[in-house]
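In the form predicted on its own, a lone chain appears below as structure tokens.
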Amino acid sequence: MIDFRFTEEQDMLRTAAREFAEEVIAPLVPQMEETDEMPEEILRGLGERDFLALGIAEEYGGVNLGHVAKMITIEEVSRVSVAVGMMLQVMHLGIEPIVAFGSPEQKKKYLPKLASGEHFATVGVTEATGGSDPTGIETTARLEGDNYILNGRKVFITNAHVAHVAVVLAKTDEKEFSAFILSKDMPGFRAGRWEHKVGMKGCDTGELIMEDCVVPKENMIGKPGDGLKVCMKAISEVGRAGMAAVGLGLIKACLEASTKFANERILYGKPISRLQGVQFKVADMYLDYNAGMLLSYRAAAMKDRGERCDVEMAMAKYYVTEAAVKAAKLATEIHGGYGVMVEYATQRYLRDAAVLNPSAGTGDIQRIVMARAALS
């Protein structure tokens, strides 16, 4: 028997999330798209309202919920700010090579601070030189005595001002890539430049900078050599769910305001809902939110269950974002000039969309895990 249905903790988890980005998230949209800088209410809240720490075990700090909890919580601060909610589930990507791979020394030392929020968290991979093929990253990590010494730099990192802890990929030998747990505490590590984007306002990303960076060989996660395993086994299941779970917000952002406007907007003398143009513009939208949740939602409770799920990540990654932009220039299209004036959303939907596929493997990267899959 197959249950589509949430259980009531994870209704009363969707209600809690809703309601914070309702109340602190919305009336700082605006101050978000001006400064393109995150406010600190908004920071403040995710940990005490214990979103970081959904993934982490209670010995950790942490609530312990799940990948459908932060799928949950991740969709719901998105259909209010889509930076706000790619900027959390880079947080769980952060912290989730630390749970899956950590040593007890490493999980005891970094997830507590970041169940709280006290710290942020995020993986540094992209470079140059290599993203969604990470085996072309140039940072070399050289042991030294009890240390390593990392030099390198990470490029689009999201996060990359606001985290304290970043989990990034380097190579100990020709043809080796390891994993480190990396603080803005340690001598030569720093933030770079700040990029700014077309859309996600207020969602920093920016670049990593190591420069002989002193990283004691106790923060390797795993063994020399387990690197690309730990970072791409984050990022297809967990930062691919998270991605998902951004686009479905958006989805749900477009066909709201979409379904307002149209029932409000009278023209020819009757709202413009009543249209069939509007109308299969709206069903669309329907149609493409439901079968992305099918999707999502599958894929993170196969992750709860333990069962292998990249495949499914990389179809609900791709099959949502790309609906989150054709969603995005729906609803811009149904509000007709409206849609491109500052005073209404849908310009930021579109805006925010256009950010959505490259992130976590670009679409042909999905296609290419897809097609593999179906071929095997």
Contents of the next structure:
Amino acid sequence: MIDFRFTEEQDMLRTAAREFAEEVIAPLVPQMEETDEMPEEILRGLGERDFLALGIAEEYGGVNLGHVAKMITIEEVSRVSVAVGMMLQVMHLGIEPIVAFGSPEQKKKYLPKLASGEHFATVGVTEATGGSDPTGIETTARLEGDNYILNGRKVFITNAHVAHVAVVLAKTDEKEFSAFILSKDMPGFRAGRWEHKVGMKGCDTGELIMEDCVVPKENMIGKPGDGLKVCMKAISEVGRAGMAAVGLGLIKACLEASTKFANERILYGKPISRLQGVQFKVADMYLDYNAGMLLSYRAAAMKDRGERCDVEMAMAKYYVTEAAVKAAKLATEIHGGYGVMVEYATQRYLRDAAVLNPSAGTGDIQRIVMARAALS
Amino acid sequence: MRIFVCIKVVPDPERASEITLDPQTKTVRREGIPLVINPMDKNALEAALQVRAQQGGEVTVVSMGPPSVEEVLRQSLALGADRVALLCDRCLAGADTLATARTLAAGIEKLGGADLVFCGAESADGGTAQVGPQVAALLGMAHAVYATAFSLRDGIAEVTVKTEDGEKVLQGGLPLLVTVSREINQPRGIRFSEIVKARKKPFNVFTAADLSLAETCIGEQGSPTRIAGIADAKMERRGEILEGEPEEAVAKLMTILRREGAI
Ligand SMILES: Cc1cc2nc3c(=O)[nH]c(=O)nc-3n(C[C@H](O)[C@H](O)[C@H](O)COP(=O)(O)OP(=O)(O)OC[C@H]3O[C@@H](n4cnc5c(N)ncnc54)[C@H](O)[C@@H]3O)c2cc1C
Ligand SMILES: Cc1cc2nc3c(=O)[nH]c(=O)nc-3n(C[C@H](O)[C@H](O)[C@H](O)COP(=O)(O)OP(=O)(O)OC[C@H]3O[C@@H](n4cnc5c(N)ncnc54)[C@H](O)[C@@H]3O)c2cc1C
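Given the form predicted on its own above, I would also like to look at the protein as it appears in the form predicted together with the partner chain.
So here's everything in the complex, that chain up top.
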């Protein structure tokens, strides 16, 4: 049987996440828009409230509430700030390879601090040579005694500066890719340039630089050659879930802003929400939110059951992020001239929406995954 | 330390504009408005949790309400309360403040009695501010209302309370009931790990019979208050357009402002 309801516990989680978003994050959004930096209070709060512990087992200090729970909390945070939602989702993405493929020693060493928010995580795959084709990377890892020596440069890495721990993909041989857990206390590992985006102001994006970085052998996740599997499984089933959640929050925000404005704006002696042309725009957003929600939470529920869900996540990521771009456009239009003024949030939604397509794989890449499933 | 917190579940005050009154039944129409913990009761719970952190003991939440409040009340467990008692029975419906206080007092006694009770100073919906003091009277304890600060040392409580023209600092022993105002503290948010811990905490429902309460002293039957009538309070801004040349208009404006005592 299909039961589309959330549990009472999941509803409480949503309430708690919404409360945090409205009370702690919302007042700091203007500051993030201005400085493009993540306020300390938000980073601390996410840790204190256990946002980062959701996907981690209790024995490693987590609360183990699963993928639906993560999606709920990322959606609620993104409804208020897409920038914080994005940061949070990539923190989960950075944790995932250790949870899914890490050795018991690696879990014991890294997960407790990632669960408590003492440390933050990210994933470094993309390089200037092209993100859609991860086999084009040039970062190398050369075995020297008990250590690997890494050299290379990652670009477009979310949390490059705020993260302490990064799962990094490197070539251990011409055609052999391996994943390593790096931490900022390793010599030769640092964040590089800050990369400034059109939207998601406050969410840190930048380079990760490895210069003769010394990584102990035991920090490899799995064995040599497992790297693509380790990274792509996390990106396709957790990173894309995160992007879908971010998009859902954004559509919700667009819908709420639009209905509020349409009910308050008077033209021809009545609120513009009575104009059918405006109603149709609201209806489109409303449908997209609901369709996107069903796609996304179904995929997350599959992940919680331990089923393979890369195709379902690709659909969710593609549908929701495209719908978010559309919703931001419609919301801006409904606001007339006000929609593009900096005092109104819609212009922020428009800029944030533009960042959703490339993150965690472009729309084209999602369509390739879907087409492969449909044609097989 | 046996610490109790009285929590009322109310329609979300942030959406108060959607609440309407039914002129026929003289009751509040609250359909479709989400329920929340009465905001001041969150401060009451926070005060209780802070006392427990210092002195040890157990924090019990009591609430009178219909079955639909259960989900909201569970939040108090995730915020850190040790157990919840929901006093829930058809015959409790229609209670005024006295019948409410009788029921809450009976609940507190049923659960072993209290050394310290925290209430909100007033609810966001009824807002009479009577329930706390009435519960104290029924339990035979001292009480302090509209507290803005609370501390407990060597069994002596010190409470700062708001008064009409300032504040007072009161001292007293236990047992004691304190009603709190929003300034007393900043309620904590829910930690997700506490949601997991809350699974194992007791949530019990008691009927009027469980509390050995006679039907004549509870619910509508036990309520001496009758609402005679309800009316919408209309608030309007008074506007006056001052005609004439600017100098003339400004002179008129000054006269009016002086007359009204604004300058
Ligand atoms: C805000 C943001 C955060 C990011 N965070 C991270 C991170 O934390 N970690 C990380 O490793 N990476 C991160 N990325 C990188 C992201 O994964 C890449 O940008 C993405 O994979 C695309 O790679 P690219 O930018 O090199 O574009 P390219 O791969 O060069 O793509 C260029 C164009 O070619 C199209 N294309 C490529 N292949 C095909 C194909 N087979 N068929 C049809 N069209 C195709 C693409 O759709 C696109 O339109 C982030 C990116 C952004 C924008
Ligand atoms: C608009 C309106 C007007 C009303 N006017 C009157 C009136 O004039 N006289 C009268 O007798 N009744 C009145 N009532 C009924 C009254 O609201 C109920 O009796 C209610 O159960 C308690 O009163 P209160 O909400 O005013 O509580 P308050 O006394 O304002 O609440 C103070 C605190 O008492 C505790 N508390 C109150 N109710 C509960 C509960 N059910 N469970 C747990 N803790 C609780 C909470 O800690 C709360 O913060 C009115 C109700 C409404 C909706």
